[in-house]
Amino acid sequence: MDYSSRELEAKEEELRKIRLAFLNILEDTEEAKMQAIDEKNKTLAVIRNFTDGLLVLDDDNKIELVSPLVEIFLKQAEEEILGKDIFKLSSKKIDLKPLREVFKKRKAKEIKSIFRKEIHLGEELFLEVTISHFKSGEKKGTLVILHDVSRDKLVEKMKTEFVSISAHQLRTPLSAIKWTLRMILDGDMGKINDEQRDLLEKTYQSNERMIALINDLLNVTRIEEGRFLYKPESMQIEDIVDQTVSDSEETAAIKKIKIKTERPKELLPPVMVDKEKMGIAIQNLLENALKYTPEEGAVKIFLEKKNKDVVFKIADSGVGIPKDQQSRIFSKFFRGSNVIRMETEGSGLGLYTTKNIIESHNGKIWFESEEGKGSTFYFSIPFCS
């Protein structure tokens, strides 16, 4: 068939309409291509020089980016951890089983949106691990940061030390103002008048404070050095709890606070427990019962069994803790704002100690108060088996 030359024109016009938009379709293809090369090496530059080191895991544990921290972290190169199983990561030059052990968790489907924990490799690398799960289209996997907290750990290391130094350097002459004082008093030195019995009394009761707080401060440079030694042998938690409240009835009877004691008829299971230790964390919970709970108020102690634990309970009637400060109970030297209004001798370790001491018996400690009307603390152990 032919065709006029209007008709050839119109045909040509229209093949150079299309070359056009071929050409046009290739710039902009090349220039997306060339502006995601832009971007994954921006993102790579940001990867290389990221403050922490980053693992990105695919949905199969394969470890699919390794930032340049990490290889010195593990002292492994890129091309050796590349495509490895996390479970299976291992290196003849550090130890890596703490590493592996914090994705057991997320193996056995423990971890949430995001965790952290803290871990030791090496001799003097300390590395706080958090990983996140994403999602990416119909991508799935697992970013890790490896963040380097050595230089914290030796900083607290040093502190830690610090304190107990001083702490042992106080304690000896601390000791001798004590005995120095009780012979004066006892009369070995000949007698005293009324107003210097106050005097000393007085000063002999500052001088114990003294040495109270200088012991909390050793117990938790134990507990932070990991020297808080435990000899653990199987008995009742009722006769710590008989003790320590026989050891309170004095201040109990000043104040005029009532003590009850309430658990089941029959003996409960042996605990496996440190005497010393757990005397430690229980008297803290009533000490600190009787302290902040106005004269003639109460104190109840429960004891029971629940599924394979022993469970300790003690209620008070005081003043409570704001909502606002329970995150920070169980801190180092907290005290709350409204019992230091009304005591304001205290060093704030007691609660410390005595979840560290709970915890170390892998038991756990929880509490529930409301201001102005009292808080009632809670542990639990597990018995013998």
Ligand code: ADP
Given for the second form:
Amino acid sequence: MDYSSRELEAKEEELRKIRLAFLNILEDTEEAKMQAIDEKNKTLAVIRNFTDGLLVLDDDNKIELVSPLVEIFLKQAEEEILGKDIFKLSSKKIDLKPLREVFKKRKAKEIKSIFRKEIHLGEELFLEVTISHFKSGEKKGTLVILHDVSRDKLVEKMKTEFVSISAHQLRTPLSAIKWTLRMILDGDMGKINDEQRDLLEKTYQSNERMIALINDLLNVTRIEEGRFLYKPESMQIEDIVDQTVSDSEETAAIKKIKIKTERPKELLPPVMVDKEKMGIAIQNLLENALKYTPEEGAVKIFLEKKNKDVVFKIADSGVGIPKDQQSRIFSKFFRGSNVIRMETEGSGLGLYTTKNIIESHNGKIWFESEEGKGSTFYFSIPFCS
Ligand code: ADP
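For comparison with the form predicted alone, kindly provide the form predicted together with the named molecule.
Starting with the chain above, the whole complex follows.
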């Protein structure tokens, strides 16, 4: 084929443009590649410098990516961890069962929302494990964050020890004051006049309140240190309820409140309980009902059998618990804004202790309350099998 020189020139020009276009495409591709590498490096740098341990699992729960802290927490190198199934993860240096259990208890794939749990690994490592699922385009997986809370735990332990030691130290002088006041009030040190008696009675009552607070604090520290030991025995729950009601009759009479008790005619099956601890739990609930119910109000206790459990219920016609505070009711030191306004005495430790006692008996505790109308607290514990 014969091309004229003009045609040749045009072809050359076309080829030159095509070459240029190719070079541009190549350059763009190279730039995109560099950008992707750059992004990847940035992401890796974030992961590497993350202040928590980070694990990424694929859709089959195999470990795809770990941050350096994971190697320290799990005491093994990245190469040993990568590709392993999280349900089978183990180490020769540290028992990883608590970590596996977190996944086993809530099968990783079934968790819809974020799930968080605290675990204890080895001698002194406490980790808060957060699991969340992600979906990015076609890719699905799980993100696991291991947050080291060992220091917080240590500080908490030191605080508990401090409270425990202080409470023990305070108990001795308070007991001495109690017995001295009792002797004076009983006339062992000579006759006292009415005015002196009145003042001493008030001092005696204040001292009693301090002793009660110290005892509450000691119970809480025992719970937290795992020293709140239980001595369960088979017994009738009715007996503990009757004893507690009879102990509170004086307080109830002062407020002109009659405590009514309703129970099935025939005896309930026995329960396995620690008599002293269950007494504390029921007493806390009854004391609250009396304390937060105005004079001439009503307090009613019900006992009933429900399947394999006994259900204890205590209803009062008192001040109730504000709706927006109800979720905090079993927390340590919580006191409702309405009862603080009323200037009632209290430590906010009673319900925390009660919940611990009921749960240690494999029971459940819950309540219903409406501000200004009253509250009903319930607990259930299983009968002896
Ligand atoms: P305390 O009675 O010493 O303050 P508790 O732990 O026993 O501590 O109770 C915590 C808080 O829960 C109380 O301060 C009060 O606000 C609320 N509460 C508990 N029981 C009742 C009740 N029966 N009626 C109204 N409020 C209650």
